[in-house]
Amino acid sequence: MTARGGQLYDRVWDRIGDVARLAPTPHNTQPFRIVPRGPRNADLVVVRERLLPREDHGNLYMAAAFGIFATALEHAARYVGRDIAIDVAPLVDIANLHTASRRVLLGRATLSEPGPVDPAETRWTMRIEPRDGLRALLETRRTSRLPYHDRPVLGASTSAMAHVAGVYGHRFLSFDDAALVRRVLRLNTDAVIDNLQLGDEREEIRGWYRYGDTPPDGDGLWERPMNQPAWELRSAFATPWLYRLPGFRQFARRRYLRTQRGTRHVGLLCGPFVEWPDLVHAGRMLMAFWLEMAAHDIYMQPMGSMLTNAKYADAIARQFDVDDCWLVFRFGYSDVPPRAPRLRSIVEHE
């Protein structure tokens, strides 16, 4: 390979990375990197210091996020006119990722010329989406922490979402009983407030909060995408004890619930979510599921605080009589939410 050829391939990886960086990650930490190793090959690694081991017990959700990233890479490669094969590392000690070396190899990617599209493939694979449509859909997929429009999601849309989950061997459970939805929203609010009292977890995520105008490039949790003013975010970290006081707790709960008015639905995703291969598979399912939602103009807000806290995870299990729920979220129609920034590049040339 000539140096000129290498530069050309580097640009291909840069173009792929420019689209794949749209993949969502917990707290917008963006821990995955593409490390080109040749004209057709690249290592896929996770950067240790961007993990959240105190909150994400066992690094389960970061492992699933790699599945999301892998699916985004496949769409990104197709967008730039290539096919990509991703070989996921067979054995990864996910529980100890945060104590391993600075970068841990999670998979390898191999580029090839695009092959013919099998018409038998269904749309959830996205392979038959027009190239421009792929990027537009990835851009459209966002978390919405805004109030939702007070109207129900069409049954055809929830059926399509259930189909995607089922294709991957997972279950999508949707609930629209108004009293139940209010109960889940209140439960999540209590989980958010109670988790502030967990010192290790609070300090871990404090470093990912950002204040001021949201820049086009970056990482972390910004005021506008979070739909919370700076004073509220700062006080939560500076004086968490305040939120234990009954009067202030009620005040904070009302404020948070106001951001979620108009919510008609809560959803659960259930299925295997323990071992490394299952986690990657679950992440792939979540990305396909989320893109399907975007195709129907539906937004979601994951409620991660409930499932990383054993007390609230148990409450969800009892409420819905499930023992394998790994994601709870509210969903519906909303105004277009502010875009969370992405790092300028996730490609590391060596």
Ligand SMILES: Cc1cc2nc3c(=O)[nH]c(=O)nc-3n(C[C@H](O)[C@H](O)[C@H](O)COP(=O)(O)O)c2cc1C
Given for the second form:
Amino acid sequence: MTARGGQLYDRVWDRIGDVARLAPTPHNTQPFRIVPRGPRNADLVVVRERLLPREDHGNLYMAAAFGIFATALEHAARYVGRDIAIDVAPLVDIANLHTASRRVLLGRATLSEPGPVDPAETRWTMRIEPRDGLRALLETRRTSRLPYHDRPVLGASTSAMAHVAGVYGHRFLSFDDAALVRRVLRLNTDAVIDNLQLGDEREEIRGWYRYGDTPPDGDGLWERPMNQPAWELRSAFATPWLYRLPGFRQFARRRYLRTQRGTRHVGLLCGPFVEWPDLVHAGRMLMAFWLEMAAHDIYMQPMGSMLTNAKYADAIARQFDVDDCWLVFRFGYSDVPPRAPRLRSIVEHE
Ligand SMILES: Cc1cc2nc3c(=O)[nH]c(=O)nc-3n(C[C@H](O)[C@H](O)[C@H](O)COP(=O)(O)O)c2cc1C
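Show the other one: the form predicted in complex with the ligand, since we just had the form predicted on its own.
Below is the whole assembly, all chains and molecules, this chain first.
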């Protein structure tokens, strides 16, 4: 490989990484890296220190986040005019990822010239999306923790979302009964507050909270995208015991619920979510689903705390009579939410 060739392949991977870094990750930890091995090949690795093993029991959601990343990579490659094949490592010891080596290989990516697009492909695969539209959609997809506009989502949009989930063999369940939506939002608030009392989970999350103005590049959860003032976030970590006092808990609950006013819908995603290949597949589904929402101007806020806490996961299972739900979220129309920063580069040249 000549130096010039080397620069060329590095540039391709940098351009792909620049788009793929828009993939969402739990707590915006951005643990995945592209390690170029040649003009057409790269390793895809996870950075151990960026996992959340205390909260994300068994690293299940991080495994799914790799699926999200894989889908983002496919769109990113298409954006730079290439096709990409991603070979997911067949055997990954997910449960012990956080005790493994600093970098763990999760997959390999191979670039090729783009093949012809089958006109029968539907828009959600994004193979027929114009390149600029592709990037715009990836930028438009965001988590919205803002109040939502108090109006129902169009039935055609929820049908399109259900279609995407179904294509991947998952189920999207959507609920708009006002009392039920209220109950779920309250349950989530209780889960968030209760989880604050779990010392090791709290300390793990604390490391990902960021205060002050959101920078253009970075990671973690910043106060503006979180839609919570710094004092509130700081007090949650500094004096979690306060939240055990009934009066204060009530006050905190009300404040949190105020940020979610206007929510008309909660959604559930259900399907296989235990084994490594299923987790990656679920993540791929989530990214396709989330981008479909973005195409319909719909935002969501995942409510992960509920499913990482066994007590609340149980309550959800009983409430909705499902035993395979792996994501609960609220969704609807909202103002454009503040952007969560991304690391300047996720490409590691060795
Ligand atoms: C699997 C998964 C679980 C998440 N769980 C939560 C959650 O419980 N609460 C929340 O507010 N955001 C949650 N998020 C949203 C992330 O914090 C968000 O994607 C990240 O900060 C990047 O922001 P963006 O989605 O606006 O690009 C979750 C995201 C993913 C991928």
